[in-house]
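First, one chain by itself: the form predicted on its own, in structure tokens.
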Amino acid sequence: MDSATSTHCPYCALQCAMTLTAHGAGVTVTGRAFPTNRGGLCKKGWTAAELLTSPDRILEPMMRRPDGSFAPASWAEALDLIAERLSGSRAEHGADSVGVFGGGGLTNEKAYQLGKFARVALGTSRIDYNGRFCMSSAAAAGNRAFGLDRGLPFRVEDLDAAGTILILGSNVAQTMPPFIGHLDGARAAGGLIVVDPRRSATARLTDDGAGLHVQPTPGSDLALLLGLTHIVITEKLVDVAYVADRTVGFDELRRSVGAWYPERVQAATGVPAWQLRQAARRLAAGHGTYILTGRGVEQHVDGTDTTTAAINLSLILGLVGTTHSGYGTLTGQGNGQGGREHGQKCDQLPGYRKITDPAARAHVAGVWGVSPESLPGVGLPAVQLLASMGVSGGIRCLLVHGANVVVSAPDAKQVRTGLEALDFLVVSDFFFSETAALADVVLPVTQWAEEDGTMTSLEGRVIRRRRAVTAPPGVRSELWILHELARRLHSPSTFSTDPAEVFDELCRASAGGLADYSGLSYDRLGAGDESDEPTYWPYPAGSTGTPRLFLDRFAHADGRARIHAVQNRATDAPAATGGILTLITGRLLEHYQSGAQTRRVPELANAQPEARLQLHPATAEQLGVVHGGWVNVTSARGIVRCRAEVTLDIRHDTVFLPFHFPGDQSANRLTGGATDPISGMPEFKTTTVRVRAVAEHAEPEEMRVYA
């Protein structure tokens, strides 16, 4: 007989609801009804199922060999292992000898448990995650300016009423295709505003009188705010009564932009002063505004400054905390919201605790049945944490679950040498990605539709996962992995095997935190149908969730929002001459993140099967570039090797190229480590590259470094 389970999609944290029905030949997604999806899904959500049963999945753990090549061995022996060679790290170099890194897509229970494996089992402070590449700049402008950070703090329902909605770096016509039709309402009424220097999928929604699209030089975005800002004030488009009852810091904020005026802004951003005037006076018309923040804003060195400004603009206009209109950020990974809360993050403990305050140590160690002084204290962000691979003093173990780093991180041909130096190196994963393909231990673990687990989705609701189909015999969740280690490791804690008995104990951790979850629980979830109650954080026992934030007081000690000025300190970018060009990363419809998955779905793959790098027409003739021709793209950190796509659809100084690719097609061979001060966000969207047309199969040239 069929069976049929309530889950919902393993990639982004629109966390779009599905029905996988398991049979004979295998297992079948169809789309469920859900605010977020309305029973839509995009083509990864119904291609998803092929990933349970791809001949690249690793069934049983692998270790290397002594000529470099794996070997299968038992789970005994592997774990045995790793507790041998962890241990004696520890012994030797110190508990921060080892380090965790973690990923966005780990359930809220594998997440919480890592965080408490890491800092109970093994004594380090040494651990953070792949979150620290994607949302580190909104999580600290939201904190700054609210007191709390949750992507949306509102429904994503809310949308549908909007009458203006300004999207800042985000294609989301591409990255979560079921999000495009809460715009229709903008669209209809002429005020879906898109700024992007591409002419992405999402700028496309604004022809036909949709809306305007605005197409600013790569890393002018803050410049860009600075001026809205500056026309909202200068134009008396101010909610005056607003600003005066819920916010701080106003005075200092119109000081500041006194100098960005339009026909400055236009200097700095090549967006003209009329277009400018016509945002911000629709931003400031009144039809249900809204403002959201994507990646395209905050992964820059000043990314959570960028953010700042655009909380700013929203809270000049009075749009946070009420019930018409709103600033939010898009999470990306599908649990990109949940695993920040609950304890990945190098200076966080759960229920979005600092790891600083003594209060939060106390609470969850006594949780935990050890010490306050016990726990570590605050460790390194993530590029930092990959930088002290291999060097004195640094990491000389890691272990890496939910991340690819050989792709996903800055200056990835760095972080292979340093993967490389490491002592000893463990991955569990579904398959050999280019990460674990230089681990010392490989562990399979199971997938999403093979465990029971919760996520936190981009509006902050908690939702359940459920297992649909049984893993292979030779796999094991990544709770029962940690808590055989743990028990190799003599932890003075416990650590259960148990899905619901995590979450349960999570909850408890995080009562009292600005992530509250200790009012939820699994049956409180639900049973995974239309009739579930709708559960958003902060959900502290005795309540019924929170599903719009801050609309009688922000979470600072008066209550109010802080207005943080902030100043543009960008460079310009280069002039598009002699092939120099500024490069911009992102995604592509069918691929996510490292593309370790969905380069192995035949039908994404064959879609989009290698990296492609957009240039204008222009800038193609300038350098000989053909469309369809081969280039390579060179920065002071390497060379990628690509074929050029010649199109009208981004601006003649900038080039983009997706970073889902591996080898000598990896963005990441060009990005930098140089990262912002306050969030650790590395700088990926403005990196000064050479582009050059070359044959097919012409040597690779020497690495330069351009200044």
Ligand SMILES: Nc1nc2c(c(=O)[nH]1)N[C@H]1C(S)=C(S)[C@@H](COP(=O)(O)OP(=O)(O)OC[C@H]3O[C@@H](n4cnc5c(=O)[nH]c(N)nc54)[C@H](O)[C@@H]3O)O[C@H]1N2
The other form holds:
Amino acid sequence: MDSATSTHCPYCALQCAMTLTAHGAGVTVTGRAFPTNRGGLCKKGWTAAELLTSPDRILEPMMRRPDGSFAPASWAEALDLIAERLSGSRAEHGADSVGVFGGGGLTNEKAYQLGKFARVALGTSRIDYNGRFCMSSAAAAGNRAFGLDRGLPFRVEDLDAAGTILILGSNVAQTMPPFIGHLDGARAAGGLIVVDPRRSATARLTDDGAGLHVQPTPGSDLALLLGLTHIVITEKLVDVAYVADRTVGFDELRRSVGAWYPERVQAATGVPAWQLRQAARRLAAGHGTYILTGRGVEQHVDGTDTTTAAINLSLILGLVGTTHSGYGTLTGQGNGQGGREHGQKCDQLPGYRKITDPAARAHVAGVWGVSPESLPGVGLPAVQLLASMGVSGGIRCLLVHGANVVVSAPDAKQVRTGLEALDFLVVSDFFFSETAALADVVLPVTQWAEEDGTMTSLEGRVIRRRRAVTAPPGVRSELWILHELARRLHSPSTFSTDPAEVFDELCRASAGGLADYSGLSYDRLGAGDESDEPTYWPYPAGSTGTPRLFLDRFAHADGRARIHAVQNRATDAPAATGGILTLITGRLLEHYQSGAQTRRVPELANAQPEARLQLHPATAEQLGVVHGGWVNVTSARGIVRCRAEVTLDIRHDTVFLPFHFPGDQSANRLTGGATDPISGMPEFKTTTVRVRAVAEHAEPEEMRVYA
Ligand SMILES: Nc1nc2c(c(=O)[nH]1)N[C@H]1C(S)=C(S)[C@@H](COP(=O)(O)OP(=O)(O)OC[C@H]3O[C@@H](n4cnc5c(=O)[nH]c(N)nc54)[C@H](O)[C@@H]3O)O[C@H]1N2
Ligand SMILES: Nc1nc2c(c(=O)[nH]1)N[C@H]1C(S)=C(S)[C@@H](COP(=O)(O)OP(=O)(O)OC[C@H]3O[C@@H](n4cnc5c(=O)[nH]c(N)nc54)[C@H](O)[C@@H]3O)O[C@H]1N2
Ligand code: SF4
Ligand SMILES: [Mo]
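Form predicted together with the ligand, following the form predicted on its own:
First the chain shown before, then all remaining chains and molecules of the complex.
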């Protein structure tokens, strides 16, 4: 008989609800009613179950042989070897010679267990995760301003009643398609404002009187936001009572934006002064105004400050901590929110606690049954962690869980070199990702529909992932792997293999922290139907959770939000002459992240089989590039060879590449290693490149140099 299971999509943070029906031939996916998706799914969600039976799936542990090829191994052999190599490295080079790289796609249970495993079983400080590439700037800005980082401090459905929504650097129409239903109210009111150097699918939602598309030069958003703030202040649109009651720091902000008059901002951003005024007035006119940021403004070396500028604008308009307006960041990965709460970050313990805080160390060490002194200190953020591979004093062994850094980390060629220089690399994955292909041992793990766990959605809502099918016999859950390794490493603490038990422990460890889950349990999270109580954190024992944050106070000790004046340090974009252009990178609807999963779904791969460089017709003509013709894109770091997509949907000084493809189409061969000094976020969104038309089979000089 068919059996139906209520669960959620494995991919993005919208965590669309779905029902999986297992039958003889496989698993059928249907959308399920839930506030974020209202029964809708995107193409990736519809096809997600195909990967359960993918012919590419790894079904037994694989070990590298001396000749470089892989051979299957038993679990005992693989785990024994890993334990031996990690203990050996620790004995010879110290605990910090072993690194751990996690992911924002892992369930809360796995993320928590991985952080504990690093600190307790390995004793290493060297753990960080791919959320550093994703949420770190917004998290740093949220913590600084509000004292707390929950992506949306309100419910997604609150947006339905909005009259005005400003979306900065997010292409939700492609990155979270069912989400756009929540923009309908603002569109009907003519109040959707989208800021994007591309006329993205989301920018097009502003057509026909639905709102305004603001098209700045890439990387100029901070100047744009300072300009909007300047207009709000000079036109006396500030919510004076709110600023006085609920914030500190306004005077400094007023001084700092004094010189950012609209005509100067126009010169710095390319956005006409009239548009700036129109946008600022619309935001202030209200009728329920929300400001949302995405990776387009956050993934920059000034990403924390740019996000802070968006928060400052929200605060002086009195938007945050009300029932009808707000500021939020659109969290990306499936568990991008929970992934940043339970200890995968190099400076963090569960419950969003700081590893440097003696009280936090004492509490968590108590739950783990170890002494606080035994816990390591702060490690290295992702880019620096990866840069330490193969460097004296750096990491010599690495465990990767839920990331494909060869494709998704900046300066990917250097990352590959670093991985190759390691003494020992272990990758847990379902597929031979580009990163797994470099490993010494690859461990095959269960997929989403084969495991139980919890995810925390972009709204901070904790939801259940449920097992719908039995995993193939050779694969194991990561909880089991960590348990087995901890045992072999003689860990002083225990590692349960049961997700519900791990969740209970996580809840205890989080008690009293910012992200307090202590009132939650699998029972509390319900049956996965519409009768379920929504469970938004903080959810301390005895509470009913927190759908809307900051209604009475912010999380700083004095209850007030911090307006933190920020400076624009960006230099002007390079002149768009001689083929010198600004490259921005981002996403296509059909592919997810490094593409390790979606490139293996035939329908998605056929729809988008390769990376294409978007460029404007005028630019294309100047460079002799034709639609579908081949181009070389060169930066200081490397070269990409791909076909051109000539489109009016982009500024003439800007080109766009998706980052979902490997090899010589990998956008991250072009990006550099520069990071935001506050958050550690790499500069993914702007890179200076040169574009040249080439014949399909030409092999220019640079190709050989960088190959
Ligand atoms: N289809 C799909 N959906 C996804 C994902 C995926 O890989 N594929 N990944 C998920 C994850 S982890 C994340 S983080 C989210 C990301 O979701 P988004 O933030 O929506 O994704 P991006 O495409 O990276 O960037 C959004 C937009 O920023 C614009 N942009 C680039 N540079 C700038 C700039 O300097 N200023 C401004 N204002 N805009 C700029 C780009 O043109 C792009 O349209 O998506 C999630 N959903
Ligand atoms: N140029 C550029 N680069 C970017 C970005 C950009 O906009 N531009 N965006 C950045 C962002 S926002 C993000 S989030 C990163 C993401 O980049 P990646 O970390 O590369 O993300 P994924 O492709 O999702 O990689 C997840 C890998 O883990 C596997 N996996 C999935 N679930 C699990 C699990 O539960 N356990 C284990 N062990 N494995 C699992 C998948 O098969 C896949 O191989 O990329 C970043 N890189
Ligand atoms: S929008 Fe995100 S969660 Fe929803 S179906 Fe698509 S990938 Fe899955
Ligand atoms: Mo992300």
